[in-house]
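Here you get one chain, nothing else, as structure tokens; it is the form predicted alone.
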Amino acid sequence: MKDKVIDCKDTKISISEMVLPNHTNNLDTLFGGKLMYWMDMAAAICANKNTKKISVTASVDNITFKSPIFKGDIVTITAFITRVFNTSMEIFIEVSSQNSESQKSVISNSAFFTFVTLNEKRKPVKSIEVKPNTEEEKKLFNGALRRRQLRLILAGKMKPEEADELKSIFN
């Protein structure tokens, strides 16, 4: 797989889910956890059908809840790869509501994920390399090796001064 290489956009999975009951909290809001539960299984899948391998999560940054999703809302998760590196890639993901009565929709969260392919002896392997296209995919892209180090930093896996991208930040 090392030589392929995809457009960002081809990567791009979607996934819906219909807020119930059971998925709520006492004011009938969606609980978090569910759907970060939700945002995972997206990662999961787009990681999945891109390098056909076991892929898991390594690390997950921020979520932050923009706005309540209500029982009855139909939630969309958009999934797709903004990056490659040696043995990670970075997913980016987008949650949606929707109103099932007034039918407006409300983007509620975004987040990175980092998830790592595995090869059948479960050994991290390098992933398809992706390309990005658009305006918004080469942005990700571009930001994509700035969030890495800013992750490897906060896991004690990078020193600050090692951080090329991050040099401005630490300086």
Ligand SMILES: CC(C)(COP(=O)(O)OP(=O)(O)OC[C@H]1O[C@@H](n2cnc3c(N)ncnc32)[C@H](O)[C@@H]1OP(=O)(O)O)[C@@H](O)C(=O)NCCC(=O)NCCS
Second form
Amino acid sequence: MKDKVIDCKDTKISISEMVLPNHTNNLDTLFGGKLMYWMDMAAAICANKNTKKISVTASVDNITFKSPIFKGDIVTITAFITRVFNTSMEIFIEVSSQNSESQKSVISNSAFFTFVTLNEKRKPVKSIEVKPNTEEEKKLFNGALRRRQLRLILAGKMKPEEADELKSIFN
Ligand SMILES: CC(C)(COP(=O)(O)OP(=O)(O)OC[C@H]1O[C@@H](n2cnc3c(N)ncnc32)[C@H](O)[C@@H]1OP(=O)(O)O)[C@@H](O)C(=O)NCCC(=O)NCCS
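Mind sharing the form predicted in complex with the named molecule? What's above is the form predicted alone.
Every chain and every other molecule in the complex is listed next, the one we just looked at coming first.
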């Protein structure tokens, strides 16, 4: 049976949280580990809603904390699938924070998560395909192969000489 093809934009989900005192560090700003938990949760919801199967986090690319998020801010995390490889998929996460009084919103960070879809025997399976339409989606879709090879090399799952998308870096 052919895999279901979904437009990248239709895979998008978003979740919001208000930063409460028990989410903060000693500077009254959002604790990084709490934000990473929310990012992983958004990615998991995106993967599970679209594949309609259990999908687990396989890897997270580097997360940089560009600007602090303050107590009382509203954090919104959006997630969409940029590309499905075989059993794994890349999910782009973007975090914005909004001051509840001024309503001013800033993008505070972004990251790529890789999720793997599992069957009832907990074995990786292929489920869906995604199709990019906008210029931004196409750029992310095309770059996904390069990022995949880089993360597999870093995880010791691919030899640098096999990474045809990264020839200019490694050879
Ligand atoms: C993720 C996991 C299922 C992969 O299992 P595995 O035995 O390595 O399976 P495979 O080697 O067949 O790889 C399956 C897919 O995962 C991808 N993958 C495995 N490790 C990866 C990594 N470090 N980074 C990116 N992708 C990875 C492979 O490239 C492959 O993708 P593809 O089918 O699209 O080519 C397994 O490592 C696992 O269960 N990890 C724990 C997951 C977990 O508990 N997460 C946190 C809680 S949700």
